[in-house]
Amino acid sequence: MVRAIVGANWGDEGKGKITDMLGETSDIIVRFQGGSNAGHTIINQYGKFALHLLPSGVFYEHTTSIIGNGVALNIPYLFKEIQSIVERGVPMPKILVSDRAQIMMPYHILFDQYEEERLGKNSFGSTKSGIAPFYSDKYAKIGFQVSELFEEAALREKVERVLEQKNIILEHMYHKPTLDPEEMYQTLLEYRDMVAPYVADTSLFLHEAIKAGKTILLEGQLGSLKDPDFGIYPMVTSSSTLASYGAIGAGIPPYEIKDIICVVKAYSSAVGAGEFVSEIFGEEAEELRKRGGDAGEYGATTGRPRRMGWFDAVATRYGCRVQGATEVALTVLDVLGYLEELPVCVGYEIDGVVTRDFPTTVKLAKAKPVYETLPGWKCDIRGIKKYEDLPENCRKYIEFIEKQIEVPITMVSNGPGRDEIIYR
């Protein structure tokens, strides 16, 4: 049985907690795309963690965590992340890294920084973790697969060939110091030694696991609106954030994915640049940001204050649709207990016409939110375990959202802890 956990919006919906929670009943947890550019915050018996590359299931002794072939693999980062959790008392996790995963090269991170610098005010608000240069190289066929680290002669020759091109760009476009091929080759040998204990044919491993009836969880990073095809292009990430890409990024057949849990936030937040129709500003935004999530609404990777907004039913219905959501987990509902009333964006007005369908980015720039306001419940709902024990206005808010997004809300998260969840 394969389930995918993905985000419906701009990322930061609380997927880490849901993955961590469902990890309990899973055998294998797979990261299938992205790199260390986004994080998942998890709170459990060992403490509070911000994971970036490791799948959220590493806290269980019965699970195998897989870094799939679709991931941008930052090897020293992975190595450090494993060490950092073990140092805090977490048992050494079982980790497999795909031999087909591609390696985040040190120069990818440099190029990311140099390009944002060069673009100045037109920059993409990148986390500068090398993601765009990494995926550009992968599809330009000058990336390095993990398996290539184990063929020394071919590796050395390829490093020289690739750096020839990189050095021309560094020197003439960015006016920055060039790279030494010998030094880069030695760095890659160090990477090889770090990653060697984990390398496996993970697609084959998953094939066998599916045959044996194991439970597999695919863990996505970011959300629908950051997808390069279906998101707010070009203010998107560089790998597909959709559940259907999970089949490719993990190396399994698409028809094996039976359940797609879309994680939806009870209000909106976004990190980085791009269109955001229901965005709010000033004191109203600051208040929500301060109360939001467990650490307030600041990026798990960058610490940047997130942009805040009211629940956007147009974007979320679309986000669930392109993910193919079979069920929804609604998160951070407890945060909204201080509000007298709750605006919900139910339509976009574009050139005087109201639409319920999420448009392309050029049209999105002209969209104004159309709100419907619901009464607040004015109390703290943390600690409530049963759906019927929630205040009436709170249940009305959930049911209103469910009707708007057209997918059943099966889980309601009312606090950051692993067990603060209400099943419907």
Contents of the next structure:
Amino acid sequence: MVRAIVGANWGDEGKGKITDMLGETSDIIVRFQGGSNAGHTIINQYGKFALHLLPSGVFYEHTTSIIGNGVALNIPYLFKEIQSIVERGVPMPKILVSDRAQIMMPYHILFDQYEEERLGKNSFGSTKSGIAPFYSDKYAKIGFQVSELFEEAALREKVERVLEQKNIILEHMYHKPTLDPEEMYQTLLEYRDMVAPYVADTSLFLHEAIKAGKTILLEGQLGSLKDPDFGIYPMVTSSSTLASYGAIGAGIPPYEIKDIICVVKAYSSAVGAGEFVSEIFGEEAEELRKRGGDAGEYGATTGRPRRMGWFDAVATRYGCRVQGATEVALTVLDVLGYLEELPVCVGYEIDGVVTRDFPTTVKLAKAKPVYETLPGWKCDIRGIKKYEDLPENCRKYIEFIEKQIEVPITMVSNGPGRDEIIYR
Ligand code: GDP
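Could I see the form predicted in complex with ligand GDP next, after the form predicted alone?
After this comes the whole thing, all chains and molecules, with the earlier chain placed first.
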């Protein structure tokens, strides 16, 4: 049985917590896209962790964690992340890295920085983790697969060939120091030694696991609106954030994904540039930012303050649809207990016409939010375990959202902890 946990919004919906929670009943947890550019925050008996590349299942002794072929694999980062959790008392996790995963090269990170510098005020607000240059090279067919690290002669020759092109760009476009092929080759041999203990044919491993009836979780990073096809292009990430890509990025048949849990946040937040219709500003935003998440809404990777907004039903219904959501986990609802009333964006007004359908980016730029306002519940809902025990206005807010997004809300998260969850 394969389940996917994915985001319906701009990311940071609290997928890490839901994955960590459902990890308890899973055998295998797979990262299938993205790299170390996004962070999941997880709070459990070992403490508080910000994971960037490791799947959120690494805290359980019974799970195998897989870095799938679709991931941008930063090998030294992976190595450091494993060490950092083990140092804090977490038992050494079982980790498998796909032999088809491609390697984040040191120059991908440089190119990401140089390009953002070059773009100046038009920059993408990249986390500068090398993601865009990495996926560009993968599809330009000049990337390096993990498997290639084990063929020395061919590797050396390819490094020379690829660096020839990279050095032209470094020298003439960015006016930066060029790269030495021998040094790069030696770095890759170090990478090989770091990753070697984990390398496996993970698609085959998953094939066998599915046959044996194992429970598998696919863990998405970011959310629908950051997908290169269906998101707010070009202010998106460079790999698909959709559950359907889970089949490719993990190497399993698409029909095996039976359950698609869309994580939806009870209000909106976004990092980086891009259209954000229900965005709020000033004190109103600062108040929500300070109260948001478990320690304020600041990027888990970069520490940047997140942009804040009211719940956007247009974007979220669309976000759930493109994910193919079968159920929704509504998170960080507890944060909203201070509000007198809660505006919910139920439509976009574009050129004088109100629509409920999420448009392409050019039209989105002209959209103004249409709000419906619900009364607040004015109390702390943390600690509540049963849906019926939630204040009436809080249930009304949940049920209003459910109606708007047209997917059943089966879980409501009312705190960052593993067991702060209400099943409906
Ligand atoms: P992810 O990338 O989707 O996993 O999201 P992040 O980890 O970046 O952001 C979610 C933040 O909200 C983290 O700091 C979580 O600990 C926190 N969080 C998750 N669920 C809840 C919740 O129900 N209530 C509160 N207060 N915080 C939550």
